[in-house]
Amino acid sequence: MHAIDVRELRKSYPKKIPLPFRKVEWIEAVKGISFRVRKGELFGLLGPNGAGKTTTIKILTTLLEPSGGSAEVLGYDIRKDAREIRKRINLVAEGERTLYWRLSAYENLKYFARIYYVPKNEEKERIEQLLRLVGLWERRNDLVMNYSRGMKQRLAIAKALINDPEVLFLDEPTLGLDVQSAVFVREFIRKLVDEQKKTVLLTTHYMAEAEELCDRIAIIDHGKIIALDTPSGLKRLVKGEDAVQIRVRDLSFQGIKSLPWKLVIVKEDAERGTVTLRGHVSEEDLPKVVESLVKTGAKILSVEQKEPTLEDVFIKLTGRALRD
């Protein structure tokens, strides 16, 4: 039995609130996706904003009713067995205030321990263990409103572990965190899988995060899974293709569209006025690419050959960068 088994899952939303005599337009956020997550696996859903990642997680955690298809979590049907699923999972939701800011960290975990019926004789020990685990024991009596964003996210993960879930869902767990906090969270997530044998489903739009953490990755775009494999397996899709990264200033967006080579913008620095382009260009064509960019008025700042990444896989599959 798999920890998660998704079959042709769909979700549609009405574009407008239906009124008498108004035709309802539907937006299909998830378009018949299928995948399985093994027990003890760290599985990633990688895709841009609006790809359907959060909708998928909300369906699997029984917060949303699917429009079609089916899914099981730990062998329980998401429609029929929502109560049983909720006992065995937990969720760290992106962009949602799931902590009580006017309570301390300790008071938050005590409250959620009662919500999840943690046995009274285990409550104190479990709270201390979790706060030490996420490095917040010394700040346990501070109000959450005085925590940094990184500390709040660590506490949110501790809160999600209070019921000792078999499956943990993490929706963009490092979004908006500073580098140090993001590193801590990533290392902690990996330890949950390696040492505590948790099953984790993670959504992210950070290529490096997915590659570093995940055992397998499903790339999702416009509500569809377009590729699913291990990080190394996905990168084999672009094996042998030269990845070139060019940093320029004064780029003409019309000029780049007229080029015969497929170059996409992967980074913009508005402060410096620079743009970073990436694409697959052969060694023979590279001088022509540089010359063509110069003719459009762009100033070349650097040209580098790069090892293929998941960004290159996404570009190959969709014809655009993940940021678009």
Ligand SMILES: Nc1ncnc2c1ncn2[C@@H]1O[C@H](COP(=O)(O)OP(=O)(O)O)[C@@H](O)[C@H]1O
Contents of the next structure:
Amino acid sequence: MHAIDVRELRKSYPKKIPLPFRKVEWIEAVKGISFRVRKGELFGLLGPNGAGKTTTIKILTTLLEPSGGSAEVLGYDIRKDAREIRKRINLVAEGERTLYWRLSAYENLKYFARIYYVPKNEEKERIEQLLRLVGLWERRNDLVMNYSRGMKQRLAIAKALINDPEVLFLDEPTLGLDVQSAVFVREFIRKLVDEQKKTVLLTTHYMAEAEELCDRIAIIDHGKIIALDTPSGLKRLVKGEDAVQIRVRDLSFQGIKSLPWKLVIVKEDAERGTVTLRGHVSEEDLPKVVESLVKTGAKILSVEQKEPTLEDVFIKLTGRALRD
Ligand SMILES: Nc1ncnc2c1ncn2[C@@H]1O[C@H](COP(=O)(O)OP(=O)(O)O)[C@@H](O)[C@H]1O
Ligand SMILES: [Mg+2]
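Form predicted on its own done, so how does the form predicted together with this ligand look?
So here's everything in the complex, that chain up top.
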């Protein structure tokens, strides 16, 4: 049995059209996706904003009904066995808002322990253990509203572990965190899988995070899975293709469109007026690419050859860059 088994899952949202038209249009957020997550696996859904990641997580955690297809979590059907699933899973939602900011960390966990019927004789020990695990034990009596964004997220994760779930769902767990907190959260997630044998499904739009953290990754775009493999398996799609990164100033956007090489913008620095382009360019073509860019009026600041990353996989599959 798989921890998660998703078959042809679909979700459409009604889009309200203002009067006087009175018709309903549908937005297809998830367009028939299938994947399986093994027990003890750290599985990532990687994709840009609006790809359908949150919708998928909401369906798998029984918060949202799918429009079509089916899914099982720990062998239980998401439509029929929601209660059984909810006992065995937990979720850290995007931009966590389910903590009580006017309560302390300790009081929050006590509250959620009661909601999950954690046996009274285990409650104290469980809460202490979790608070220590996420490094908040010393600050346990502080009100959550005085916590930093990173501390709130660590508490949200502790809260999600209160029922000792077999499967943990994390929606963009490091979104908006400072670098240090993000590192802590990533290492923590990896440890949950390696040491506590949890199954984790997380979503992210950070390439590097997915690559560094996940055992396998499904790349999702416009509601469809366009690739699914281990990080190294995915990178084999661009093996031997040199990734070239060129930083320029005064780029004319018309200019790059007219080039016969596919270069996509991976970064824009409005303040400095610089743009970073990336693409697959062979060594012999490189001087020509640079020359053509100069002809469009761009000033070349740097040209670097890079090891192909997941970014290049995404560019190859979609013709676009996956940007923040
Ligand atoms: N409640 C909703 N009503 C209507 N459209 C929605 C709703 N939630 C999400 N969408 C749309 O569905 C698509 C997928 O959204 P979402 O699952 O949030 O993507 P992601 O988490 O990958 O950014 C987007 O086009 C989004 O605008
Ligand atoms: Mg989302």
